[in-house]
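Only one chain is included here, represented as structure tokens and corresponding to the form predicted alone.
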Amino acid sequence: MDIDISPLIENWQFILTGLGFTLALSALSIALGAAIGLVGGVLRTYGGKLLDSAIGLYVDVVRSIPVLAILVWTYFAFPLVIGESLTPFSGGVLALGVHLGAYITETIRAGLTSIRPGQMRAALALGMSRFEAIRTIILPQALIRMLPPLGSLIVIAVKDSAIASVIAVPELLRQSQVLAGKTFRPFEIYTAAMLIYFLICYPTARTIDRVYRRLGVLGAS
């Protein structure tokens, strides 16, 4: 098999555009998922039985549906509910963020419940409000404990961004598909795409692991 990388060299700007969309889509969906997960995790842990049940239902529903189905529904069906159309990019961010948020919610809930209850009681006894205790004492320790699973979820979010190609978001995989169809060099182009995903995800995972090894002792309680 002959290997020809000239299509990659000649079309590097086309690939770079896809990489930019991948990074933007990943960053925004992670930010949305983190916001949902933080609020959901805290409310599910400390918000009482009603909120726990309601947020638990959201988590169970989202985790029971394939992310591809959520993505397609969000882009094609959700606009019928709100009466406004979504761009492929905004639909991708919304779908991937809501999907990721369910997993981050459970990760944060697990981290919060891993902190000994005595710390909350001590904070309340010192006159702190429940919100202050969570923000300054409980959550910082829990976040350190949650670094490994959160790191895995971040890597998964970057890889899941490739699924947005089905709704024509011009991210890396979509651009690779278009270029492979034009140049008839799928081996070189898809191999390059895989390498780019690796160069994004592997350093991210290793960096988070290194941070956790340095800070892990601070999460002990």
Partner chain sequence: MTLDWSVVWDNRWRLIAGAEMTVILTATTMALALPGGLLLALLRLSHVHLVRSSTTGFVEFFRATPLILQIYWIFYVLPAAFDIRLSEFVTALLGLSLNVSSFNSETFRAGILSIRPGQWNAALALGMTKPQVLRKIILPQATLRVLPALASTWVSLFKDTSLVSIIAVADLSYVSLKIRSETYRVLEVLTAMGALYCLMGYPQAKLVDWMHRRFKVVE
Second form
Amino acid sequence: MDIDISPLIENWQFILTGLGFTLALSALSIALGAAIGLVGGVLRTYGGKLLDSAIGLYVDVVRSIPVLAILVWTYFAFPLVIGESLTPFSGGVLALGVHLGAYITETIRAGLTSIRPGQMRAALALGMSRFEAIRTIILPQALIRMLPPLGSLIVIAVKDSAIASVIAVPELLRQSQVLAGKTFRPFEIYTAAMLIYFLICYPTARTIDRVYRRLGVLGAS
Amino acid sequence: MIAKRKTKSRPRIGSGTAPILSFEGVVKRYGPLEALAGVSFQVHRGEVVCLIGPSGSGKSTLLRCANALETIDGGRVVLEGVEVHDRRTDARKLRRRMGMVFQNFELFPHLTVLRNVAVGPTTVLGMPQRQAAERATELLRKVGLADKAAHYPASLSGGQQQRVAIARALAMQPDVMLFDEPTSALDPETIGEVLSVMKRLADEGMTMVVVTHEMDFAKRVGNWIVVFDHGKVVEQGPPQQVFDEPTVQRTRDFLSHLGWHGESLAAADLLVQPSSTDP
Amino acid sequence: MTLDWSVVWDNRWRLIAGAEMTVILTATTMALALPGGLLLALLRLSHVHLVRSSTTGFVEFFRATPLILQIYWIFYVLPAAFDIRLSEFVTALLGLSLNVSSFNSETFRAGILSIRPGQWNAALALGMTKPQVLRKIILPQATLRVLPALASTWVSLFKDTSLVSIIAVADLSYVSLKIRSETYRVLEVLTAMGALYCLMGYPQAKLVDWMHRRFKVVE
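So that was the form predicted alone. Now I'd like the form predicted in complex with the partner chain, please.
Now the complete complex, all chains and molecules, led by this one.
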């Protein structure tokens, strides 16, 4: 077998564009997921029975459906519901963000409920409102405590962004497919794509581990 | 040796004036369990009231009812004319006037010692960071921990953590301090440093309600002792009466169960010895 | 917009066949990935440095790259570069099993390491050999601890099998997308696809939650 990396070198800008879309898609879906997860997790924990079951339903439904199904539904079927078409990129961000949001919601809820009730009492005893207590005392500890699972969710988000290739978002995997079809060098191109994903995901996971080892004690009340 | 407090012949502190905090027939139920079955006593300004009695007799529950951390099912708690559990009362405003110290310290582990003390004033009173930090530094000096300001709670001993917790409560400049078994979770060797901070506070005239199993502290520092059993007050009075001439059999049983035989010097020495808390 | 749900009913047998394929893929993959994961876990605990580090590299690589790309890689690269031709189904199984084995190996490793060293010492002191200790003392204890994590992996795998639709394995996703392109009833068919996944996945997810509560390790 001969290896020919010239297709990679000749098309580096094409691949770089894909990488850019992968990073943008991951970042935006993480931002959307984090926003959903923060609000969802706090409301599910402190918002009363009705909100708890409503958000619980969202979480359970999303957790039982594959990302692929959520992606194709959001991109192909959802526009028929709202009567407005979506670009592949915005459909991808929406689907991946809503999907990730369910997992972040659960993680944050688990973190919040793991903080012992005395912390809330101590904050209330200082005269804080429940909202102030959650914002300044409970939530920061919960986030520190949940850093490892939140970190794995970030890595999962990057990996899941590759599935957006099925709705033709021109991200790294999609660009690689196009290039592999054009150049007939699937080995070089898919291997390169694999390495790029690895170089994003692996250091991210390690960094989060390291940060947690330094901060972990601050979340241990 | 140890000078007896000269409270025997004196009338109760503030007895001529209206109480700052009063409990009137307070009832608290958890399902079928009646944790408080009609508890009444009063706290006057400048007094140190110690609540003693067996574990599970309702002392800590009462303390949490005092600043509305728990709802009540009957009776009332009044702080200077304001009914604590009235629906129209803003519980947060009341809590600012009552500092609370917990058995497990409940310091905020993600904040430095300084920020732990400053977070109340900045968050609740909207005090500027600089000013709150100055106040916190001052209070940390007072409890002998100025050098630990930049540390995180996890690196402190239990006794040090509890002293920070006292400073945190004082930072709100409360009218009343509530202590919920402040030394129960401590190693024996660090109990003394916390008790001596509390004694100093009492000497400065702070109004204090203390749930405690430290009988020496109750006898020496307390001005008024309230004995609990099964959610009821079985006896209350000045320490000389409760400890030396208890009028109720229950009190005698409880004290003898603890091995209380009048004077006990060991722990009392901790109180009068100059402690490590002095800066 | 008019909806015509009859398209779902008319194609019910194809959808059911797709769902069957999804279940078969999940079960077969797990059957391969349990021993696969255990093997990788034991190799990672090996005393030979080269074995340990190369296994770790293998596992980390599979965990840190997208499954969908792994499937593509096997599907396109094996025949083109190495002249190895596998059917779509075998390709799918290979990709899923390698991926899930890597995740399982982490679970097993954590389970084995979570058993206190005193247990090893106690069993060795009785005169057992290391393999005996592993088989009779450590693994039985570790099994209970890893059960919830394995169950979570099972649910992820159940959902991840949808990715093999890209190489035309006729699972629920593939069949649904095919019916969609034949009938153009996009909303009905894709909603039915989501609902079917949800119908199958929901009880599994709830079961996993229960297992996490039930087998929570308390030391």
